[in-house]
Amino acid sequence: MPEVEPGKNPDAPSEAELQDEFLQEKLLGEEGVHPRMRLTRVHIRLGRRFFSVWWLLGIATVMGIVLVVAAKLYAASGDGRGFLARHACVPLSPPVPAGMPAFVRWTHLLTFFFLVIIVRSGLQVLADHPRLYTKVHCTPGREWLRFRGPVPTDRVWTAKEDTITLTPLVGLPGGRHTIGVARHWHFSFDILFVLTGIVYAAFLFSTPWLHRLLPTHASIVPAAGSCTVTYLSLHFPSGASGYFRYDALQQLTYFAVIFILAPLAILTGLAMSPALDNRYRWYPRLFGNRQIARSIHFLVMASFVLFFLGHMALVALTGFAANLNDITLGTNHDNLNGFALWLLVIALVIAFNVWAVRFSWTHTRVLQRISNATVGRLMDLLFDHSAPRVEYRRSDISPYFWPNHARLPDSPEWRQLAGDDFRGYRLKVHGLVENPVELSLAEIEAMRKQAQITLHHCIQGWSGIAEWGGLPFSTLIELVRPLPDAQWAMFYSFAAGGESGGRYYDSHSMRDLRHPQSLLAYEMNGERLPVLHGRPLRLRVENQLGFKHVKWISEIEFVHHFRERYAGQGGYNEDHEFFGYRDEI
């Protein structure tokens, strides 16, 4: 197979063909059309081929039956009986108070509620780029799991077109292409989830209940094997024993969920931050790379769902009423009080989710403002003080870099500029500056040039490494000399926004624009910037997500605050798709 030049897609049309296609007004695709998620379209890659997930479900079912038969045969054999006799499923443990203490019951309830919102909103986020990778390059056809078909190779296919739509029964809010709203729910409840975990840990490590959960002896491993054989052979213990102590398999499972899965969910989520990854290269390497972290994040979510289903199945099979009394009331009675309370909790969770979907569309701006005041401030606190500095080698450049835009520019002014290869282009820089200027592309290229190979993070989830060459923004700042009152800069594009129409724009703080890796790029991978990626100029601010990197820049205005322009939320996507004004994850 011939090598692919870094930054090039061998199946994509040439740059000349793309520009000619654009100039002749050929559509790049149907905007706003996103197919519904269907399980029949979910495929996993094994080797070089993709297989339907239904094949895997079928194989898993057969393997489950085989395991049950094997466990029954082993348990009935002499060796099996000896193993089960030597290793008790319920090991001896230090004495602890019977039943679940109040802090466990309350945090258990809150965690369930929070995880329902986190999983539903997380699936909505995944639907915006329904492909999972093991390499940071996100090359189509190299996914290990995808939730829609292959990327077309006979036309330009943008990441925005690749989105799928989830029903509100699955995704939050569902029903539309709206990653911004989903992220507000996801991050807000992530914070509540973390706070609940901190409270739980504080109580856990200060009470004797810790001994019931924490494995303290190596004998728990064969004891857990004994439990596994017992459960697989369909012999279930009564619920009464669980009131006093967990069996070995329960203990290991709960320990893994609390002390491995939950922290892993948090740590892999942070690994999708451009501010963190582009400052500390070692951090995403803890998981392999940014896309492996994203895949692990998905697998952790799936593990939580599977754990809940298995947990509830065993609750039902080992004494439903007694177990629910323990979980909800902390008592060892065999009545229906716990069951009634459990039904009430389920009803309240369903009611809240129904309300959340409605609230998402009737008070979207309120949701956005609440998130900006909480999640946004926390992101600023965690990520706003470190300038990005990570760079890569030319051999690291991605063979494919997703194009992504709502629509290409199509104004008469743009057509004239593009038709003349942008020789008449002038970048207007004005606003709260001492020295407003209009610069031609040739003048910009004649100024100080900086090249950097950096990792791009899209809000949809895909990533890619590219080399960018252009004018350091700090040099432009020195030229125009912003006034002391200028705290933000607005970047206006030749392109219109999405379905809502209007001019595309976004904003950046002066702190971010002074970072060494902030520049106005006119080259990509050693060649002039392709039209699809923002020619004549696009912005690079490497601690921010990709939607903040405005393409086809027509003018820059220095202002006191972004609230002074348009809807006042900081950018076109912030105004119309309710993104956060600074999303650093």
Ligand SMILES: Nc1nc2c(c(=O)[nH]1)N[C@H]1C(S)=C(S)[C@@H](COP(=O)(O)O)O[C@H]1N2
The other form holds:
Amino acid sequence: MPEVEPGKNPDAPSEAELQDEFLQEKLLGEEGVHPRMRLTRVHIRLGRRFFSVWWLLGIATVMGIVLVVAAKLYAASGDGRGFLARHACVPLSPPVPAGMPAFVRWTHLLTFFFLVIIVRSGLQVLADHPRLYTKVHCTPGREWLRFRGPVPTDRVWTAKEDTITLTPLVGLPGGRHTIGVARHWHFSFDILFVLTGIVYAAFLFSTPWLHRLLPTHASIVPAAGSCTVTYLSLHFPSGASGYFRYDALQQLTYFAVIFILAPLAILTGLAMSPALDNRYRWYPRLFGNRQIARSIHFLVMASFVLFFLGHMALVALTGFAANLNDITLGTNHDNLNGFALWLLVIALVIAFNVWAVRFSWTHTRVLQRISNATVGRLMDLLFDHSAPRVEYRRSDISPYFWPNHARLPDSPEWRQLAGDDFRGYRLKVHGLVENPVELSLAEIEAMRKQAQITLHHCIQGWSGIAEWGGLPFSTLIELVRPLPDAQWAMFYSFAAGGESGGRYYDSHSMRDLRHPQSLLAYEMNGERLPVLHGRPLRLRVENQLGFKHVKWISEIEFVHHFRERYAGQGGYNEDHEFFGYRDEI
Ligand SMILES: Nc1nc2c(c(=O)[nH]1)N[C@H]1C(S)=C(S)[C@@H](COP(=O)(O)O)O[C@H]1N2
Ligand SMILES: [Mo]
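Given the form predicted alone, state the structure of the form predicted in complex with the named molecule.
Whole complex next, starting from this chain.
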């Protein structure tokens, strides 16, 4: 295996080959095991049965009609007329200077643009594990929402096989199992979204505009009720008075979107991080568990989309031209200038999205590098110093633990070792160490043993709790004594990483490997590690996502930097699927 000089790397596939392989495998592949995401395939579980969301949409439509009829009847009744007269649906906020201030107009525009990218890339992430659960375990059949059929039970079904394909019209970048690329967009635009939010909040809290948003008087509740009845009975107040003064329902809705939905999106997003969850047990508990946080994250997205649709409909119904002047130019005229600007913005956002899809498929490495240098740095800053330490109880162990890989080991060498129950197995530890060793499984088992019950976080979205027993990596470090120049350790697998045949590998920093919970595991849930989960040896590095936990380890090499091996991005997924090499979320 790789015994190469730094910088000279005969194993490296060419970048053009990698780019081409990515396009062929992930975008142009035929529909087969990886069906397209389609509304007809979305099912929601009630009790034991799954129902098509068409039912839900049908019920929602019927309920909508019932609500409109009820509102109309109530508004025409004596009681209703009295109520509407007492609490008129009129602008509530104190008179403010006409027109939207510049900070609202600009942050509004940017937030819209950023959210389009965040939602599209988020849907792409969802397509990589198209099931949502309420329990942290992710047992097939127990999901509350799924975007494809049930998990086959007659064969091993990996999470990778479970991924579905998204059209680039919906997902960014589209295709299937392009989660690495989707995450680059998602996280970089998350940062822009948060920064915009901070600028907005800074302005908001230092100007009187705050009072148009913060509900301060209980009378807003009946007033919002009155507005609800008014809108539901299909009476839309004209925008003549200028929508920069909000009525009660508007104020409450905007308040909820800005002060509840947006923070919830950020907090639930963070609750999916292995670095955070496995350091602070209380954090995912804020939402129940990691999967509830993920479900809320999805529902927040859906609420943003619904809000957007309702918001646009009302903007159009209550004086489109004047409203658009308000929100683009800050004026209150009836001319079409705002409308023209709005069209221009929509065209630019569409053009950016078209470009983003193309760029994702043609310059994937550039995107990955930019993301490593920005998002990766920030993740490091936030999480790299915290050692994971959370442990669960035996009773928390997941009844089902998704297997995940593209290929099982199938080399003659591995077959021979497996046939002999790994008696001939020698873990080769070499590279920049004072004391290179070759260890049999019996020797490894005779060294210090540690067991831990931890939560596994797969990049695709599923999680599971298992007990892992094995050799603390720090003990191995003491044995082999890495040289001062050794900053990374490479873990090579017996298995290929994908169809292209290159072997699976990944790398870890010395800091991560010294964490007390970093293990070379040979037991799972008190029994010998099953082949499916990495026998004879697999990694546990609990502050990192699952793909960094190499299974079927054949050798470990200490190097100066992972750049010296293969395509130089730090691992098989980093090389071939353009994942970030720091993945603490
Ligand atoms: N050799 C090898 N190791 C691997 C993988 C793989 O494809 N090949 N998949 C990784 C991923 S993406 C995850 S989530 C975990 C899954 O471990 P499990 O199969 O025990 O659940 O293994 C990791 N280790
Ligand atoms: Mo994974």
